[in-house]
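Consider the single chain below, provided in structure tokens and representing the form predicted on its own.
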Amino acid sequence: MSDYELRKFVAPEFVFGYGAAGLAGRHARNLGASRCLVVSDQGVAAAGHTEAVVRTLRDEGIACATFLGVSENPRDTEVMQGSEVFRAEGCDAIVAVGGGSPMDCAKGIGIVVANGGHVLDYEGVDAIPKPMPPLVCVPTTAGSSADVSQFAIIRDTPRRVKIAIVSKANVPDVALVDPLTTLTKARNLTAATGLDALTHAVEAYASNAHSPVTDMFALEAIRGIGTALFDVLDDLRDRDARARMALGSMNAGLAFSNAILGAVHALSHSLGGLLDLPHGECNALLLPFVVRRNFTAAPRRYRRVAEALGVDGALGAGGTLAAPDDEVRDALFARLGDMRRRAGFDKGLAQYGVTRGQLAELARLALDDPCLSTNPAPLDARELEELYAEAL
């Protein structure tokens, strides 16, 4: 495949800096908006960040109503439920505060409002008709990056697996990413939602739908996630490196939404939506696994990786290889495992209630994600179920 094959890129107007949450009054405005639905969740109210942006709302002499039935895996009814509030306060609007959680819900609600139907309808790649209403998106997290994507992933309750929602009528109009905003993140959550957005970069730059635009964006995520990360966990209050992981987190997004993802969002939403498990913890353990299971089939991307890890031996002067691939593999693995135990997450899968039982069923649901597709090695049920074992 040439590095030169068409290829679009998607992206809404982003403002990124200290205090951006606070012009969504603003931008709200300028889109017409007469009364905003908030989407938000209960954690993020409780850090005051939902009301300080409905202040900027009314500032602007715009009406809010505000949802906050969002759980940390969006529900297909949450979704339903959000849309008939929109319906009955009259709005015209949408402005998600929080996580990837309020911001794919806010895209579901927005969905359903313009298409009608049930949000499950539009599963899959450009299934939707028509554009939803005005989106203003303030991310509070530096990780799941749906402020700048056009996916939205919501869990179907009744199949209990998570379904993808990919159309460029989810991208939202306008993302203001405030590194102020996640100075509130727990250490456990900076880590996980750290280590999604590590996930989204890699997976974006090794992925068959990859180009030179998003190749960019992605090599720079990873360099940039791979010291700021760390920074953040020794200082949580370090408003620098939270600004520095708010756009590696910005920058993988801009990559994973226009090459999409791989085997890892695969494996992770088969295990949140049948076993409602954390998103980014399971990319963090899934992660080296796959990368190693797919060291052969993308070798080179796979050192730029390393190398933008600072993995010794990955290239030598000059971009010319150096160590043989299965040491650079082995090294990579190792890395990527040292990181996920510096973050904090040293469980198997066994640890969160999964069981080697379980495995054939998630093997099965991983199959059909569209995630898939574009993982650099083709991968059956049966090489998914061992990826799994070699997680437990």
Second form
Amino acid sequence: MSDYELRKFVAPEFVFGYGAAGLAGRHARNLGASRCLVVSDQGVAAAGHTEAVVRTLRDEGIACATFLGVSENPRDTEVMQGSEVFRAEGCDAIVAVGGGSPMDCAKGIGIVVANGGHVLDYEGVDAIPKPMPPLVCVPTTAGSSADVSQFAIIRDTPRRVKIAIVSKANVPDVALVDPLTTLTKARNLTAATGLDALTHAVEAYASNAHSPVTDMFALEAIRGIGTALFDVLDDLRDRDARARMALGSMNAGLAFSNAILGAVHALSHSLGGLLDLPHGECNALLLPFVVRRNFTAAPRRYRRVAEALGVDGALGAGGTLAAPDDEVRDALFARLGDMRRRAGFDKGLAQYGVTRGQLAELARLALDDPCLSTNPAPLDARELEELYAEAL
Amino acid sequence: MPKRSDDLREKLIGLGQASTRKSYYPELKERLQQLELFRALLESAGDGVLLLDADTLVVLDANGAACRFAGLPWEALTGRPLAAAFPELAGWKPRLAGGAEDAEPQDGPRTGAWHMADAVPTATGEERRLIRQPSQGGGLWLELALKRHDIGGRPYVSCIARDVSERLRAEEELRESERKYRALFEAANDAIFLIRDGLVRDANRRACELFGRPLDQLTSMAPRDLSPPEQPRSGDTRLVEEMRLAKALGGEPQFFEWTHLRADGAPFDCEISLSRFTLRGEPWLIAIIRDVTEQKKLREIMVQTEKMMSVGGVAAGMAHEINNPLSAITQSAQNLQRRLAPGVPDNEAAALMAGVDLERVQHYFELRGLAKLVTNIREACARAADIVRHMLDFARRSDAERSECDLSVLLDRAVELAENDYDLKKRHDFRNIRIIREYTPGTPRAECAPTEIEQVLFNLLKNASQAISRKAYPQREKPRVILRVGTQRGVPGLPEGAGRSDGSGEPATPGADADYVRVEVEDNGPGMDERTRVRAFEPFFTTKPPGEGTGLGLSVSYFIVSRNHGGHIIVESQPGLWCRFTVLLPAVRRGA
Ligand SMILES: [Fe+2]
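Right, the form predicted on its own is done; let's see the coordinates for the form predicted in complex with its partner chain.
What follows is the entire complex, opening with the chain shown before.
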């Protein structure tokens, strides 16, 4: 595979920095909004972020309707409720405030109001015929990167699976990445979203769809998150550490939105869909096992990942291999596991309530996930089931 | 750093107020709003607006009015062919042409439906069509205007449907009103002229009849061209006409008597009312011309009747008064004769007592011609009694028996009587007069007392015979009497209920349109001058030398016809040429 094959890089217009959230009104106005649906959730609203954004919108003379009915893994029913509110209120733009859930839900609402029908009708890749109304994202989690990505992950409640809607039409018009909004995040959520971001970066870098541009963002994200995450966890009020975390997360988002992900997310989506397990924690748990499984399919890439995470001897001077593959692989496996435990997660899947009997079904669902197609190693259902078993 | 470059830097790095990556969305929203506004405008339009696919004429979009006209909701109307909305259009293709580039038939599928039709496109490429559209309210008239458009390289047809029911109704009402007034105009019993700039511009049927001229002749003439140069009452026709027209145009309606001429030059009297009206801003005059010839005749009849009734009354009164002394004279003369007659015991006894011989008294009487004198008295009395009896008849209803009679039979019988009449034979043999009969076949019968009517007709024949006897006929002319029997509808000029000529209070005619049987006796004798004619029926008015008739014949006839039969008797004459008596008797209605 050549580095110079055709590649496209899609990213929203974004503003990164302290106070970026305050620009929501201005950008919404510039995008032609006169009445916005503000999609958020109860936790974010309780932290005051929703109200702050609404104020900037009102200051620009934009009327607002607020929809807070979003749960952790946003459901199709919530999307449909939100689009009803959008229509009933006569809205013409959407502003999402919060983590991955409100942003994915906002994307779903946008898809439905522009295209009609049900949100599940648009499952898959490039299946959205009409672009949605203007969408401004104000992320408050530094993790999901839905604010820069072309992904929307929605939980199909009747089928109990997470479906991926992947389309360039899902990229928001503007992302306002404000590290200050992440200051209020609790330790556990900070850790989970941070590890999710790390997973994004690692999977994007190892992806068979990576490109020189995505590599740049991915490696920078791995490096940044590798140190920033623990600085933040040491002091949750450290603004600059929060900012580095936010930047790392955004870089990871830019990388995976274009290079796509891998088996970790395929497996994790399955767990989220079937059992409603927390996304970040699942990723953190699965990442070491998948890396170990994939390593031989892209050893040079994983060596660079290891190097970026500070694994000694992953890369020698002048590109010579300092240590054999399996040593580096095991070191990386250990490092990822350490990071997870240091972040405060040590449960196996069984402790999350997953039984051995569910593994085959989970694997079957994961096999259908689009993310699996960019995993550096082709994996079949049996191999996926084995990975679950390892994480049990 | 100075403020200005600060701003510039902000803008350059994308943090200015308006620094958002280009988005067509605000512009698009504005256009959508315009479209929505336009859509609202279309929706509020009273006209139906439909957008059609040019090839299939399938409705792509329609506004509220179009849905209303079609009687279909939008969802049902769109996606279906135009004929689903307007059933009358089934199987119809508009003859539409596209732009100039489509004037030539093209190859390929884009040529469209209008090329398949044998179309001659209008200059604007628009086709209009009036259709009847069934609806709940009983149907609408819609005017459809179809036009071809190319939008974004695709051919469309726009169809504007306008409800023209109201307009058509108004037009129909106007036509109806026009028909109504035209009917009034044409049905009028008076002649009507519409005059502008002193010339007749329109005239009704009655005017054509009255003047005896076709419409196109009348419409190029001035009223004075239809009049004699002099008006009997008012003088110079041209001057009077000018004055009347000017006054009427000045807004002062005119009403006056006038003499007009028929096409054959015969004058007739009329009453004219002249008034102004405005048509399309121009002053017009309407002239209503009433022929009063018949009215005059009627007036004459009325005057005549009035006069005859009073004269008849006077005569009857006189007769009644004379009757008693006359009876006394008659009786006395009779007694005188009887008391002188020999062989009567009373006479013998009285003579014996007086010591005179009755034979000698007789002889004396003879010598002195006394018996003859008494006879004269008696004869004179008889004649006077005859006159008195006639005079009494003037005021007395006859009780003669009535039956339905064929007047031609009565007329023939009267002719027979006249031919055998001693008096007539004596002076002027009736048989030397040529009798011309003009009997109209199928003439209805009249209910009358046959003996009385026979007498009337006999009187008229006698009158004719006497008139003829007074005329010296030139070589080529021979005495003749024309007898006519026919029907007449109504009495000319007689308004309903005015036919009471006997003062009895009973209508002489059962209705204005009652049919009469008309009998005419026309001689070619010397005729009557007007003075004589108007007095012809007066009792004792006679042109005959004294002693030649009583002058009661026509009076008696008059009373028989008018009072006893509810009819009319009229005399007309052209002095020196002819005299005509007309008897009108109510006809027996067929089927009545
Ligand atoms: Fe993720």
